[in-house]
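The data below hold one chain only, encoded as structure tokens and taken in the form predicted alone.
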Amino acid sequence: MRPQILLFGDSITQQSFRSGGWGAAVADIYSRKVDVVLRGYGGYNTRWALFLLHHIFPLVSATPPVAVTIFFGANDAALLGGTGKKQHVPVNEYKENLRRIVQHIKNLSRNTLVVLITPPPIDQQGRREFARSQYGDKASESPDRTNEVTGAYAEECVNLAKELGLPSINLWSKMQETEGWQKKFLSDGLHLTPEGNAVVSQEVVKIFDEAGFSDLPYDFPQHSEIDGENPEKAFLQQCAAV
């Protein structure tokens, strides 16, 4: 059985297996070495994610994942005065919810590599344009998120990773290093374009490769290793049960 990498997060994770998605890219890079399992939940915040922990990460599991990405915060950072107010989680609670998620996973297996990913930056103009395209004159003029507030959540995510000695990816800062990031990386002011997905996959793979995932063996012999006249030899070397 192949080891598993589990992607846990909100809609940015849920959409990551779409064409050009970051999860699909990770699955492709480690194909035949690791199974990448998608557990993304559109609209979820860290408060709601806590209810899923025992279902997604049962403590009785005999085969815990080798790695987990935790990618929440875009909904936690929704403004109380905006259309996403029910998703809002205060920033201090957000940090503690992330801590609880990490602790649960580490209770399952101390060896599981946990990677914290911050929410991406917010293009407020892009959010307004998207709302108008969806709702026309009925679109709210009040922002549902701001880049400044989301930055505070990103900062606490990174701070927690440092406290716990975990790797983190600060998308909020990373993406804003590129000129024109608003349209280059974000499709609606929040969710990712293929270029934005590429930033995530590159950063995730960098951490996984540093952990040695690229050196994991293939689950069965490469076709070049199989002797057409005596195929059993290659399989017997790698698959004792054959």
Given for the second form:
There are 2 protein chains.
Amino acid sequence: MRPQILLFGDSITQQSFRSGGWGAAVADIYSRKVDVVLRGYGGYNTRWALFLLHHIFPLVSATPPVAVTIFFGANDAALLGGTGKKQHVPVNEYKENLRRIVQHIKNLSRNTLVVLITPPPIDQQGRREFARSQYGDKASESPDRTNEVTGAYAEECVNLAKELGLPSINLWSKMQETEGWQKKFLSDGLHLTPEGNAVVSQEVVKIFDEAGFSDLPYDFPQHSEIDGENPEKAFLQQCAAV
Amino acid sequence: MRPQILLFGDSITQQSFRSGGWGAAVADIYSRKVDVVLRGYGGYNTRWALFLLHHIFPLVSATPPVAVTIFFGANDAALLGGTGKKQHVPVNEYKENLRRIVQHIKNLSRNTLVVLITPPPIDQQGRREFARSQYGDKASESPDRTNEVTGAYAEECVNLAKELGLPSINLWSKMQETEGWQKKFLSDGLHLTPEGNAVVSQEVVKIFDEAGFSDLPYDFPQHSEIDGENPEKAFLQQCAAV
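Moving from the form predicted alone to the form predicted in complex with a further copy of the same chain:
So here's everything in the complex, that chain up top.
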């Protein structure tokens, strides 16, 4: 059994295996070392994520994941007055829901590396343009999300990581450090372009590598180690313990 | 437990989660329905793949994969006189090795859909250019692979699929139907460009869809089915059986 990394989140996780996606990039970087398990649920907030906890992370699991990324907040931060109001979760509840998710995973396995990722920033102009491209004149004039409100969720996500001593990625801040982040990193004011995906995979891999994941062994001999005349030798050496 | 699709092959499978890769595309298309498990081994031929069979497909597995793609031959077809001679496997042995792989998987589970994929065609000029870019004047003048020889392996792969009544993808033929396949589909005369990856994912998905994979259920409610006031309702309905 290879170690597993589980990606738990909303659409930004669900879509992370599209071309240029951050999840596929992580899977590629640790190929032959780790399996990446995709558990992304488009449109979900942390309140709904709680319903999935015992299904995705059963407490009787024989082999808990070595790492979990928890990447929610983009929907929790939807405004009560906008088209995503059903998804809205108050910021304090968001933080407590995240805490329950972390605690559940830590109950499963204290050694699992849990990484909290904040929602990305919001490009309100991009959201408006996207709404108009979808609904034309019928597009709502009130914003579904604002960058400022999403920023408050990002802050609580990072605060919780500090409280619990977990690594975190403040994507909301990080992306805004780059000139032109609005169009460079976001495709519709919210979801990620390939460049935006690259920011996530770089930050995630940085944390995983600090935890030693790049030193994990390959699951079978590299072909350069195989003697064409006596292939069994390399396999006997490396597969005996598998 | 979600159903699993396992991708078993050489570097063209191992690299299939790179940007634009066919494996990631399959994972994306069936996201929330199926887990795609990557078992690609760069440089491997079918002779070496046999050493992995019992590790990758243990006979005691409680949940065998619903589908397996078997995608070898690019290294088996390396010429005895070239730089990849260590990887060479005679074409008859290649066919019998493939047969053993299929039989092992079918012993594990008769219901597993096994798909045989032939190696892609070889662009010999592309191979020469690649060798020169790597080794300059020291690059070997004798080809490591030829399109004709690889074609013989592709033919035996398809023949075996017919004998065993399995679906197959003749990538060697399929790609050569397109004008300019040499540079359009191959990055170094052998490995796949994003366009080449797209050919594979389209053909694989065609077979999976014919087997009904697109009708597999989502693993949890779509967010549109969740009532914001009573979210538990959707989860009680859909998670009771999970």
